[in-house]
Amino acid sequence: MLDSTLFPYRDGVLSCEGISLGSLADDYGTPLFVTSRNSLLNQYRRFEKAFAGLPHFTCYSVKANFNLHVIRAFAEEGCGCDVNSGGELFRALQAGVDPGKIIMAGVGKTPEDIEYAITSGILLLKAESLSELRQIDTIAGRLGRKVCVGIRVNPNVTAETHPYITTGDSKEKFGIGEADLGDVFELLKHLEHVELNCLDMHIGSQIFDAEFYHAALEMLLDVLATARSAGFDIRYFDIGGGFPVTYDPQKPATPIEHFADKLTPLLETTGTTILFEPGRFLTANSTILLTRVLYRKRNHTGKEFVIVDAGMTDLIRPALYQSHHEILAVRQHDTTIVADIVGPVCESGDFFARERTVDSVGEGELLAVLSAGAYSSVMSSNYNGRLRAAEVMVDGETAKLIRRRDTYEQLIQNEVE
């Protein structure tokens, strides 16, 4: 949930640290995505503090939310960047990132983006197959260079979490399954251009359980000793992310400081830098989707519908993963009303919420999404021909405009005549 101290009511509105949400709409228009600087902040802070016990070093998980000033705020304190693509890489050394503090992932590297990762000089490679191997050491062979890499292994674990966010079971298409790294370390002694210095595992997002992680870990450790027993020098752990926050105030979030109780007298055993990868735990609670009632509509059986101008395009988790986000009104009401949050798009899956509970506001009032930090902008589109939402961040009584909202002549300045 939100930070209400940084997203409090003052006199019956609801704001974004000193600056109310309704002065913001009035700026810069709806739909609008307003992120609290200092929300992304604390909770960068709040994690190192939780693991400051261990050597380790947190690459923030661009795919999250990759707004350059989001990622400038992470760069500015310190923190690293976990890339799937060129196009995230390119993000953030845009940004200012140190690509000696760049990792890249990814199941399905193109050459361009291998090469693009190794021209830039980040610090490692995590393959994910024999085949991305050897393609990594010809294209470092053809660069005159050698890279180091990192293997992520599947650990075959099912965590308990939507089956299209969950990355550890053997079923899914990341990693290398355990049962494949002895081929994978006897062709690494036959590679020129690459060097072996990193384990890496992840087993999905939102998991709330820590037990998922330790069973993990285990195998890895495994995995570890085998590594170095068969003579490479592992000097990074990663661990990846996945650690859970909170959507739906009855489904609380399990303390960060929980999941390193539990996980750091394994971690501290490997005799490595530990590497993180949080992505959503950083984002999700710092950005709330400000949207405005266009209609309000009741069919013959009595259903209410609330019809809002931001929608599916916008936010596409409800529709996705069937996602639960909190919806506020800007302006408190003493009535309620129960109805379907809904979108402009010509999708029955175009909502935010189902018979909910929400303040009885009218026409032209405003709505706040809740918890739109993480995977909210980022997979945002323009179906329907709708037009990508303008981002705000503000920090104290100050904003600015991070992102400009598309305009109908961008919608077409790639196609050609």
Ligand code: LLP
Second form
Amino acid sequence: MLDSTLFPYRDGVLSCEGISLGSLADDYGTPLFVTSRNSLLNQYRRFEKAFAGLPHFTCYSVKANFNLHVIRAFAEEGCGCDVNSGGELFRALQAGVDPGKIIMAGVGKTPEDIEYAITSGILLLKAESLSELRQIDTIAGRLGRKVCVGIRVNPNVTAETHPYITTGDSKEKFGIGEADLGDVFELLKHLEHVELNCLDMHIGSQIFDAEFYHAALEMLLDVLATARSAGFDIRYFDIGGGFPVTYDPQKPATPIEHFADKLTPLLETTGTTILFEPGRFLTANSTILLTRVLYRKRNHTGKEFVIVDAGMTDLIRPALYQSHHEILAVRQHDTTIVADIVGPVCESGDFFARERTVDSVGEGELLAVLSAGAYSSVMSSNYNGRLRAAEVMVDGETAKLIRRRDTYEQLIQNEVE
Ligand code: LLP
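Now the other one: the form predicted together with the ligand, given that the block above is the form predicted alone.
First the chain shown before, then all remaining chains and molecules of the complex.
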């Protein structure tokens, strides 16, 4: 949900910090992702305050929004990064993040990803299989290095969220289940170029109930005891991300402070530095997707459509996860309509909302699709020959272009004559 102090209506027109969204649309065109820098910072500071009682280190999960300026905003606050590929590692390094503050996840790291991570000197790689551990050991040996690793444990906890974003269940591909951990510890005793110093989990995303973390943590604490008695020096305990945000005001997210209260007593028994990997929590509600109404149409059944210039290529979450995104008219109206808000892409799944009550915006007016800061621009595509949207970041009275809109030339630049 939008922080109305950072996205206020002034004289009936929606703004981001000190700048009206109308003037941003005039200056940069639409569709346009508009991010409030101060909203990002507020979320990070709130997270840090909630867990201030624990020895911990927060690694922003850059997959949620990997724009260099977003990564940098957190890094300047002292935050590290969680990356999932060589490409994300490249982005974090380009943003100026200290490699010693970067951790790498990923169920299918390629040999190139692993070599890049090792030669960059990142803090640790989290392995998800015995084969991957052997692979890391071989590559580290070839490079003459000894590498810190974590193991991602699959705690077999099915967190209640959308099935596509639950990851801690043993039917999912992620992590190593309890039954195989004995083999992992045995293998690790024989590998000379890796050193186990972290236990890791990530049970899913947009998790409202702290009980799921609690259950998974209890299992991970047992693993910690086993690992220590096998002689491993576990210094980090990584509990992943997944902390929720409010998309729909009817379904408010559990406050982060509640998770902190519930989990701190367990986490402080570990005698480790706790690693957190929040993505969505830090970014989702700091960005809106600004889009212009192209057409309105009413069909013979009386159904209303508002056709806008943004589409599923900019924000695929409604199509992929049936997710709710609030939609506001940039200029407030006194009357409302009930309509489907849809994009220009040739798919019936290309919608932002169905049967939604919105202000009765006319053609040419602007709408703001909310909660577009996590898993939005990062999941965008050029499908239908569409140009990826531009992105701006607002800080007080200043707006800065942080990503140019794609051009037609870019659409074909990698194709060979
Ligand atoms: N750590 C790992 C290992 C992850 O896989 C993820 C997210 C995170 C941290 C950050 O999770 P968060 O704090 O953002 O919940 N595209 C989906 C979400 C996919 C999440 C993938 N992994 C969506 O739009 O809802």
